[in-house]
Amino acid sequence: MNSDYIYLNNAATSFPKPPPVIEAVKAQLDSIPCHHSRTGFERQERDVFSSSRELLAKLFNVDKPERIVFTSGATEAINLALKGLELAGGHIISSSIEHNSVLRPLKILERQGIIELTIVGCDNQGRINPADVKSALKNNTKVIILNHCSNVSGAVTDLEAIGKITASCDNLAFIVDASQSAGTIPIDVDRMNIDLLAFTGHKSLFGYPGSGGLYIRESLDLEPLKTGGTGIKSDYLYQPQTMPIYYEAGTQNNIGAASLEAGVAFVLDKGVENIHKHKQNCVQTMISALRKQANVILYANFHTDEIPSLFSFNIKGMDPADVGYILENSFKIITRSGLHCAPLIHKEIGSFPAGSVRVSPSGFTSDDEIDKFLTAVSQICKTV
């Protein structure tokens, strides 16, 4: 992508990368291919997969770094959750601001007859209320899946507060997709209660695509999604439950996991709270100027206090894909339309079926960048 582009898109994969994500991938590139967890994993070898380890758990507050398992995205790790829990016969929460990476493999359990599945609804806005998780509740309840951070709306999920929910029954797996809010949002397994943790690595971790994992509590013992060759105990004819690499088989992407370890270094040194912190000022900014307009319909929180990270909007009369069109080829801003991916909470919102204008800037999001969008969203109202 050309320079003069203003990328607002971070939602879906963050740009621009820092330089040393940059750099630490390249010198993967350049250097020989080393599996060092492969061939001798028992001697705790330091490499880029035990250091993205290392880093991911002092980000989520993990105990034993090696309880966070690699996959390919939060997709991925969304369904090693699922699938490797026993469900049959068990009943499962979620909520309508879910992205389908959840909603998908959840209706799939339910028409399988799997499971049974109650779907938690939002206000106008995309929160969620803990206290109608809590009423969902039923003696055969077993999991509680839900996002940390509305892809739409920018809505906060008090994780907190559910936690403290799930830590009160028995036998209940707290699953949180974390995919827009790790490198974010402060998250604390411990704190909030999280037993199963997934998270993407191409977003604020600002990692490359193709990049993520799971956090696994230690009480709890899932099947593996994929089993294979891991490089050790090869005359083993099963697969090795050694930690993490039980749930590892395959080739492992470490390239995925270089722009990881720096990523993660990235956020940790800038702090989260800083890039939180930035983010929300850059959105205030925004919509408190849209508000201003008299054609623009904004799906966002506007309590002080709750600032999201990123919006929606729409302006009256004209379709969200045609005004992203309009955005990326007029004035070279690169937004998102549409309903990605989370059908259900435009339904709940009311921009259901065409969808929205998405807009999430990034830590590195300038000011003058977001006077350059404000300018050319008030040019396009002007044409309805």
Second form
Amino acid sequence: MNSDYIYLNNAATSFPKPPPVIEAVKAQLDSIPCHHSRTGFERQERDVFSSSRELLAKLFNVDKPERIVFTSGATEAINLALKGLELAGGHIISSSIEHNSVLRPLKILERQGIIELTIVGCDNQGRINPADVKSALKNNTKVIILNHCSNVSGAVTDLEAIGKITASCDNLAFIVDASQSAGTIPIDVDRMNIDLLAFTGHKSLFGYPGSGGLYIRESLDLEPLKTGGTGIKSDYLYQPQTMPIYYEAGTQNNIGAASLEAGVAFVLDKGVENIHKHKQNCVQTMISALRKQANVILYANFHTDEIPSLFSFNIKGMDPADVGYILENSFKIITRSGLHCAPLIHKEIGSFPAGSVRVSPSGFTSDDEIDKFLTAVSQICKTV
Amino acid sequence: MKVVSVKHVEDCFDGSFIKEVLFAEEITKEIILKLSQDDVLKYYQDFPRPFFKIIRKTCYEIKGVQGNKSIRIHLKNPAEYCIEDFTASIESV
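Switching from the form predicted on its own: structure of the form predicted in complex with the partner chain?
Time for the whole complex; same chain goes first.
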């Protein structure tokens, strides 16, 4: 591990990975390759796809693990969800806190004349009001797609409240982007009435980049994004509709699945609530101290019952790109600056066009690292 | 100073043009002062590793850290700058 740096950019990719994840990847690289539907007992092969799926199902309260399909990450999962549903002539509701992984597919579908799009706004901390979502509903609304946790302000969307709205509508799919929340904030697809849950592996699930997936509710009719080899029913010239391989054409990412299996096992062992609490404590300490700096602008929720697991800030008179650069190069602290691939929220919270400096701790972030970060920001504020 | 490599830097910014330049040797205070001769220099030497930013109005910004081997050049309006530069140079012919 490169211990020279303090890493506070876990909302991009988590680091470090727990030791069992690294061991699982090493073991996978050191094993005879196997296909998950052809594993036998004699060679003692480990079907990391099925075991990973089972753990993910436990994490999200999915009753049938095969309803979770693997993708290269949340972007592919969201594309599968949006392009697999029959949306022609339909109305879609989304929000201004979305990442480009949601905004771009939606804007392209809108430009192609396939959908009508409504973007619901947020408050100055990035929070969506469920009442605004409800009032945006139309007779032809086919999808509500929302971010569970903003990757800019850390604001958490009340999925239970939105789920109650979607449950009362016919033929409406509720899609959730859980990129920032999976592994940090409890998710229950049944209680939240989620139809499609997109998640990535490389953030709070501690998997490797290139891993992720989509939960698909059984009642949904969803076309696959890709078709091709599946390793089964090779004499059949169409895509076998067996789950989960209906959506998993092509060679699967066994390293990703192995890392996800170990990462999700780690999360379940530690407890999602405990990991969330640790991140909240880190953020609470940081925003409490930064609020005392006269020239720091915070983009975070200060209410004690809604402390986020990440936050953004700016220093008055400084380009966030410079602050991020100074933190990394002068103080060896890695944060992330810019628009964070979520351009619309910055217009609402007041950080457009330069963006903000985002700080995202992990379950491993220590008090000492937080102290060093706060000392660095304090020094930048005093000097500049 | 010998330039070893130049690479394009992508980030979640506004799409402007950023290049990172790697030199064969470390950047010293003397080099920073030379680089900024005709420009605005912001130089914060109290940081554990001194940060500098050189601003050439409307053209580009250079930033880096003393002791590093690389700098970052942010071309604010690369196309416009090139045309302006071309126009200025052609007029002097």
